[in-house]
Every structure is written in C-alpha cells, then in structure tokens.
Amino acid sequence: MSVPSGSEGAGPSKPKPIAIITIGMAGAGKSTFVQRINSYLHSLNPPKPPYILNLDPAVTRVPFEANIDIRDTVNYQEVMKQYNLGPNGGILTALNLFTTKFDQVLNLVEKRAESVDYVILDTPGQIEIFTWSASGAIITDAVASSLPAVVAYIIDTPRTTAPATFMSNMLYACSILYKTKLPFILVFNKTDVQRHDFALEWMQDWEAFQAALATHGGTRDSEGEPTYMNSLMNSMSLVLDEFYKHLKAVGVSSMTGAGIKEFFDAVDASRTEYETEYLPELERARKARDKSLQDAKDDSMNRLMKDLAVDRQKNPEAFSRDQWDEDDNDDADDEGGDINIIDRSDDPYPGPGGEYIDLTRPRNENINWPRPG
C-alpha cells in the first residue's frame, strides 16, 4: 500500500519557493536591487542561490547572471525591425512573444523548485509596460498560481522628498496592489543618499504629511489660497491613510546592502500572508474565470452542432462529400522553427575558475568610485 504524501513514512516536504517580482519606476535601481539581495542570498552559510529571471529585452547588460533572460529567446532590435516600432513598442511586443513560451519558463521553474528557495523576476524599467499590458498580467498570474509570489515596489528615495513625488508613488503602488492582489512590499532604496525616515512618517502620521505639504513650495497661488494640486493631494492622502496600514515597508541599499536582511524578513513573513489571504482568493478566481471560458466554449460548440445538423438536413449530398482529408493532418512547423526557452543555471558563471562575481564591486580595489550627493 502506497504512503501518502506527508504521512509517517514519508519526509515533510520542502516548502515552495518564494517568488518576487521586483517592479518600480525607470531609475528606481530595480537591477541593482536584484544583484544586492542575489549577492546577499549567496553570501548566506550555507548559499542560497536564488533562480532569476530578466523580463527586459532591452537592457544592454544585466550586474547578475540571470538563469533565464528574456535575451536569449527575443531579439528586441529585431523585433522593432520587423514591427516597424519605437523603443516601448519593441518592448511590449517582445515580451508578447516570450509570454507565449511562458509554459516553458513555469516548467523549468518547477524543475529546480526542490533546489531553490527564491525566485526572483526581474520587470522591464517602463513600469506601465509590464504593469498594465496583457503580458505583464498573464506573467504576474501564472506565477502566482504556482508559487507563493510577493511584489517588490522598487522606491526611488532621494526622488520622493517632495510630497508631490511621494503621493504620485504611493497612487501607483496602490493601483498595483489592488490590480495584482498579491502580498506588497514598499522598498526605499538607495537610503544611502536619502534616509527613508521621512517616507514612513509621512505614511504612519497624517498631519506630518500635511505639514510637508504646506511648506513645500507651489502650494499657494498669488492670493494665498491652496491650489487645486495641494487640495488633491490633501484628499488623496486622507484615501491613502487606510492603504497605509495594510502595507509593509523596508529601506534598503543596494550600493551597501544595508536593510536587505530586513526585505527577506518582509518576504518571508509574506509567505503566510499569501496561504491565507490570497491565494484562495487567486483559486476563486480561476475557477470563476475557467468556467466562464468552459461555458462559452460549450455554447459556441452547442450552437456548431446546430448548424451542422440543419446544414446536413437541407444539403445530404454535399455533407457526404465534404470527408477529412488525412493529408492535412500534419502539422507544419511554424516560420522560422519553435523557439525553445533557454536555461542557463547549468553554466559556469563568468570569469577565472568559474568563481561568482559581484559586479557592484569594482575588479581593482584601489579605485574610488565617486559618490552621490
């Protein structure tokens, strides 16, 4: 008699690993994020190498060695040959086209689930780009439905200091909370320039934010009056105030890696958050929306068969002729041959030995890289 899984007998299986979608504005340093908590995840005893993957087919060069890049499968200067299009144009339609071969993603994924405890998506800079296209949510959905998933909102924090910039960020996290329903993690980065103090006294105390609002400057027209920017802003915060509560928030550093143990504490604590409050809520929604597809299905069949029997009645002759002609049967291989996904776990990474490398670091030590600020 077979054991059940979990059962005396049988050895507690290893948990799922953690999917994270790092996802923020161009410039917000959502690459260099990546290869902070990847060098973290290495440096750990014993390492923990996460699986990566890069979703920007047109970034020139990665700081990480990504497992899948989205490179390796779409030329995106290519694409904006052929498509005739510009630069966000070539973008969206080349990750239309590796959206298409997702299933074979998923599949490698699910290969080194046992090997791994991460894995990490990298999004392209033009956030609408991934956000708000049909290939973003497809992407977004098929990994949250086989992995816990957690979203990683990459914050430009020396970006944020006025109000104005704050609140634009904080309606646009929002808009992407409530559009993935996924667990949500507000990363201030770049705290080695701007602490992040500021941001999460803004969120936790509404008169402080009212406070900055006034003294900024533009908040008064000629007369002394609030100007209908600084009255928006003012409701809008009212609005955020409840959104704030629900929200978890860190300050990293990806040029020190300051605060990245704190995201991973964020992460996991995530993990609970997703068993519980989302993904039953994702398995809702998938059977409401594969029923919905069944159901059109059955009637578009049901209506075929109708008129097939209505054709056959009115025309026998013709519908004994009309007979499968087996010779179509083949399938011809698509223009240009099938594009398989590339998996590059297996080779070496880069440089003497095959050692791993920190490319935040510089190869020369004595050189003094000039700072920020």
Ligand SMILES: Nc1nc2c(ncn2[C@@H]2O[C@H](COP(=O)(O)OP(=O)(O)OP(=O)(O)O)[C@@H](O)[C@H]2O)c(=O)[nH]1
The other form holds:
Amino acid sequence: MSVPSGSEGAGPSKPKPIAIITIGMAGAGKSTFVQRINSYLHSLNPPKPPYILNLDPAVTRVPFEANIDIRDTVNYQEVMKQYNLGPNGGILTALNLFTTKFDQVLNLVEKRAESVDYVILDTPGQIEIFTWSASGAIITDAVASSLPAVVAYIIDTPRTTAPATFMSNMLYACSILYKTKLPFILVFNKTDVQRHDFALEWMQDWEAFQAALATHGGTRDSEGEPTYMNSLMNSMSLVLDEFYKHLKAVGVSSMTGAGIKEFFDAVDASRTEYETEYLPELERARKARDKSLQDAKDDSMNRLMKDLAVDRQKNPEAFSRDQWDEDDNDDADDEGGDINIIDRSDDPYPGPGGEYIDLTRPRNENINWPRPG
Ligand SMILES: Nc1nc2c(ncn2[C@@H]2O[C@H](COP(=O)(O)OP(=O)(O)OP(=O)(O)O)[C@@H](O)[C@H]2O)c(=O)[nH]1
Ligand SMILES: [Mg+2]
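Show the form predicted together with the named molecule, please, because up to now only the form predicted on its own has appeared in this conversation.
Below: every chain and molecule of the assembly, starting with the one above.
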C-alpha cells in the first residue's frame, strides 16, 4: 500500500489511523452517530475498536466510552461561573482552554496509532463553536497534519426536506469544506425517519432542484417577478453544483445502523484523497508561508538599506562621521572581511623607540613608589 506508515523502522507497519471529525448542526445526531460507528467497529471480526475524543464540554451523558473527554480537563459550569459567561461563551472558553493542552492529546493519540484504525472526534452541539472558532481550526489542523483526516458532516435528513433549508445546510457544509479543505462526507442521518433519495436527486440534477423550488410556492411576487429569495437560491444552487462534485454522500440511520458500512467505504476511499489532494496542499501552504516570511524579511532588509542610502544623500556630513564610512569599509574589503576586526600584530611596541616593555618586571628599581601611611 502506498499509504504513509504509522512508524518508521523495523517490522511491517500498518497504515496510520484515519481521523473522522464529526461536525453538524445541533441535534443532527452527531453523538448518536459516533456511538453507532463505535459499535459497528466493535462488531467487526476481528473488532477494530476506535480511539474516541469527546470535545463537547456541555454534554451531560455521552452514549459511548470516550478515550479522551474534554470534561475531564475542564468543567464548563465552573468556566461559566468564573468568567461570568453564558452557555455558548462557556463552551467556547472551555474548548479554548482544552486546546492549549492539545499537544498532549496528540501525543496520546500518536501513541495509539499502531493499535487503532480510526480516531473519532465528537464536536460540541453548537456547530459554529467548532467551525468558526480559533480553537476548532487549531484542533482540525493539528489532527489533519498528523493523521489522514476526513470530515463527516452530519445532516438531520427529516429537517432538510424543504429546498431552502436544504440549500442553507449545503452552503454551511460548503463553507466548512473550503475552510478545512479536508475530504468531506455528507452523512444524511435519520434515514429511518426520512429517506435521503430526494437529497441525492437535488445534488445530481440541478433542474430537479429548480423544480422543487418552484413547487414550494412563493417563487413569484404579486407582479409576476421571481422573488428575491427565489433568484438568490437559483444563483446559489449554481455555486453548489461545483461543490457537490467534491464530495461523497451517504445515507445512514444512527438508530438502526443502516448505511454505516457504506459510510466506512467512503471513509476508506478518502484516504487516497487526503494523500493526493490535502497533503500536497498542506505542503504548498507550508512552503508559501515560509516564502512569505522570507519575503517579509528581505523586504524589511531592502527598506533598511534604502533608508540608509537616502540618509547618506541627505546628510553626507553626518554620514562621513559615521564609523561605517567608506574608508573603513575599504579596509574591511582589503582584509577580506566585512567586519572591522583590528589586527595589531604589525604595530610597533609602545616603548621609547618602539622597544618591547616587559610589564611583568620593574623597569627602574630606583623608583620610589608612594607607600601607604
Ligand atoms: N430516528 C432517529 N433519531 C436519531 C438518529 N440519530 C440521532 N437521533 C436522535 O436525535 C436526537 C439528537 O441526537 P444527538 O446524537 O444527541 O445529536 P447531537 O448532534 O450530538 O446533538 P448535540 O451534540 O446536542 O448538538 C436524539 O434524540 C437522538 O435519539 C437516527 O438515526 N434516527
Ligand atoms: Mg452531541
């Protein structure tokens, strides 16, 4: 397999585990989904127990055994009290505090890299706390730069059947895809309540979505013109068409377990995508950052040199008093260096007539040195 190995050195090494980052609107079923994929992995033969991280500080009960639980590190109720915050500020601050220790989390995960195939992250209920916070970005980037990673975007299918809701959910997913640039799986959850065929149809067939929009009423105002909402959605759906090409979509029921195998097929397929698209992009981004740092340094050095040249033109007299004047520079050049290191070896000794004075011996025994007292 052309997959990066979990360890270098002796012995056949297994591929690195894949990190599954579950993200989704409040109540979409993230935690139930994590519990379901956990039980699926345990039920395999041989079982493949995953390594699970719970990043939701506010959850009272998680339906799975988390290996690392943010609640063991920060008490979100205390954070709310101490910092005088509301519930969302409390969750965000708790996540920020936890992120300061994330290097330790990564160490623990890396220690287990040889024995697990999947690392699963459950994120806080309020999607924007994870997707639009600095700590969410730090956690995602840190995980994705040490392990192959994939975003599982959980969608509450029964709540997405209206075209407008569907589109806002897809636009949100689109923004996360472009933010993380990671392989992305749309997980239509709760298919036991509502099948997801309509969503697949809308994603594959732009005209079917247009038709659905039209049948949802309110597409024309009283003068027969398309309503603002309708024309906005028409243009947005064109944007989304491009977005749909970059993702996989599966329908699952976290309640019954339907579709979970297909989900893992999509996860396993994402590994190649991570290696061929995300990693080179990460490398490019690193190089670009190094280059822009170097450019900034070069730029400030150039400006410094220009300023010095202008100073010199404006005030030649002051410049000539400068110890770094032309003559000194010439000397330095002559001696093959650009720093003024003075070599005194050819200077005459300071004694009368240039003779050597041995300072360790008294020169004139007859000198009457003043004595104390
Ligand atoms: N019918 C059905 N209900 C589901 C399914 N998945 C989750 N639920 C229900 O949806 C509700 C929310 O599920 P959670 O797993 O707590 O959702 P969550 O996204 O983790 O919620 P927060 O973390 O609080 O935002 C619960 O009542 C679940 O029982 C499913 O596949 N089918
Ligand atoms: Mg949850």
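Positions refer to the first chain, counted from 1. Bear in mind that the values here come from a model prediction, so they are computed numbers and not experimental data.
Novice: Which of the following, C174, T100, A285, N107, is found at a hinge in the chain, given the rigid-part motion between these two forms?
Specialist: That leaves A285 as the hinge residue.
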